[in-house]
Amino acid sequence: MVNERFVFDFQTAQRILFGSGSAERLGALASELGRRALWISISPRRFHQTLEQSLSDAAISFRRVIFQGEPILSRILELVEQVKEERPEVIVATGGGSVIDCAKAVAALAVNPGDPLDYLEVVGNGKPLSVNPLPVIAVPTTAGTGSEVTRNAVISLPEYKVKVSLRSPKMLPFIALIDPSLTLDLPPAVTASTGMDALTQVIEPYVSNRANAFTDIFCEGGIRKIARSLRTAFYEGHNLLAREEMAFGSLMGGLALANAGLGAVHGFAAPLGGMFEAPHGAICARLLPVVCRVNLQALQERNPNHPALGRFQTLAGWLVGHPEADVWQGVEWLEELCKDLGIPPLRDYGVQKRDFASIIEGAKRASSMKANPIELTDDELFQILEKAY
């Protein structure tokens, strides 16, 4: 009998460069791909001068576009038209997950024909990309999403009140350039929400029904590092070692989720992020301990021999720092972490109990929900929202 955990198909960025100070190599790396770049970026921060100098030294002509907020389809399509007109050879993205996802979507939609909606999941046809996107150099400036090594872009469609994915192995960035020193000036609240997103993205793939022996390696490394460094990064923002471990953990999460899926936390995050103006990381942070608790109750009640229960026990040992920790101590550790980081409840973002039914229906359609270790009932999904409210 084949052990399914030892069967996998692993895909990631063509090249990953990691290390403090590595962003100085941006220009040299871009020059290997072309001489004209579109640079999609967050608002200028202290490190932008270094990146500009690096591009200039490499004789890269570029135009920088400041991108703020969620990657809304209409804004992405505006950039697609600019790409078609200006014909850059490479796209550089510096920012969090929203910026990197925007860049990946622009790189794909600028060269693939037809209606962009044809390629989107849930609201579209999920049509496969026929043309390789423009090469993307992804330079994350938060330790959160792992988008620099994932094959999808999460896109917001306000008219549908949902976030959906544009997904293809072709969308993996050409180069992931991870410089932890770029995160040293992140404020505590952003450190907390993005850091909890990173933690979610190493926990969910580990207990996922698609977990495999290869992604387990990334999950363990990411969980251990984030568990010991997130509080330090939150309270001591300029602690470089903590920032390096958080950036590494985030990278591990991107590698894991792209190849083993996620779970109910991200299943809920899709409709919640589309319906309310709430940071993705903050949603994940609030939901993570609650989803773990409800998943454990469901597994113990309906499938007490499920292998995920053993994984939750191992997870608890990594979080608590003691291999004999039981599953509930792991959940309690996550709950205490959320308190320490000041993670707000869902109602602080305008969620009302009357919204629960539509949120649940949206969550059940989300692709992430399919990888949850056990199929949750409507009552259990309601419990999650009630406890996170």
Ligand code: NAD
The other form holds:
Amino acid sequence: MVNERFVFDFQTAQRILFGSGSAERLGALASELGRRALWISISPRRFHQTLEQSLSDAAISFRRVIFQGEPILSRILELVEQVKEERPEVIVATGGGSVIDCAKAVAALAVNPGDPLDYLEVVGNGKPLSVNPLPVIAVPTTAGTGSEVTRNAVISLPEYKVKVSLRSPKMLPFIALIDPSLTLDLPPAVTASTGMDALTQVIEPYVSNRANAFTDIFCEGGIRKIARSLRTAFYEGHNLLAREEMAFGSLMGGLALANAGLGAVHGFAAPLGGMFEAPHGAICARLLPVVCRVNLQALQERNPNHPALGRFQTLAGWLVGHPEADVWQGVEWLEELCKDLGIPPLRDYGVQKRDFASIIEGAKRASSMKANPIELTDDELFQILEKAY
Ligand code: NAD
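Alt. form predicted in complex with nicotinamide-adenine-dinucleotide (NAD), vs. the form predicted alone above:
Entire complex below, previous chain first.
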């Protein structure tokens, strides 16, 4: 009989470059794709000067657009109109997941005809992209989302109070250029929330019902590195080794999630992120230990021979640092980490108990929920919110 763990179809960016100082290569890389670039970026930072120089040295003409906040559809569509007019040959994104997702969505919607809503999951028809997007060079400046190697862009639709994905294998960035030194100035709170997102994105694919032998390798590498470096990156922002391990872990998360799916943490993050103004990573952080606890209870009660239980055991060993650790020690380790990083409860973002029913409805519709190792009952979903509240 075929072992399903050894069946996979792996897709990623055309090229992945990793290394402190590698952002200096931006211009040379862009020049392989065209002469005119649209550069979407976070508000001016020290590294902008290096990148500008690199683009100018390679004779790339570019216009830089500063993008703040979440990738809201209306803002993305404004940029789509500008791209249609200016016709850049390549799109460069320097920022966190918000900027990279914005760039990926702009690159796709600028060349695919028809109503953009049709292409979106959940609120639209998830219509497949027919035309290859413009090539994107994704340069992450947070260590969290792994969006530089994922095939979706998470888009906010405030009018629907939800965040949904525009997803297609065609949306993988052409080049992922990861320079961990760009994250040295990340403030502690952003280091904490984005870092916990990265940790969630190597844990959920590891216990997911779509995990395979190939994504397991990325998960193990990512979990071990994030587990030993997140606190250091939080307390000593300028520790380059910790920043390198975090950027590497985040990349591992992107590779894993794009090919093995996520789980209930991200299932809840979709409606919570649409309904409340809370950093995506902070939501994931608060939910991660709680979801692990409820998943473990559900697996032990309803399916005690489920292979995910063995995976939670291995995970606990990696987190705690000795292979004998039991699953509950793994959960306690995660709870302790959240305490140390000052992760707030959901109510601090305005979540109220009367919202629980609609959050649960949204979570059940989210694509990530389908990869959770066990289908959770409404009562269990309620318990998760109650504990994270
Ligand atoms: P973010 O992009 O929203 O950035 C968080 C904050 O950090 C912003 O204020 C930003 O300006 C600031 N910042 C970024 N880099 C900085 C730097 N080097 N120095 C100082 N400040 C800096 O946060 P994020 O967690 O990277 O991305 C979150 C978004 O990504 C959410 O919209 C989430 O839904 C999405 N997401 C996408 C994927 C995917 O695969 N496409 C996966 C997970 C999350």
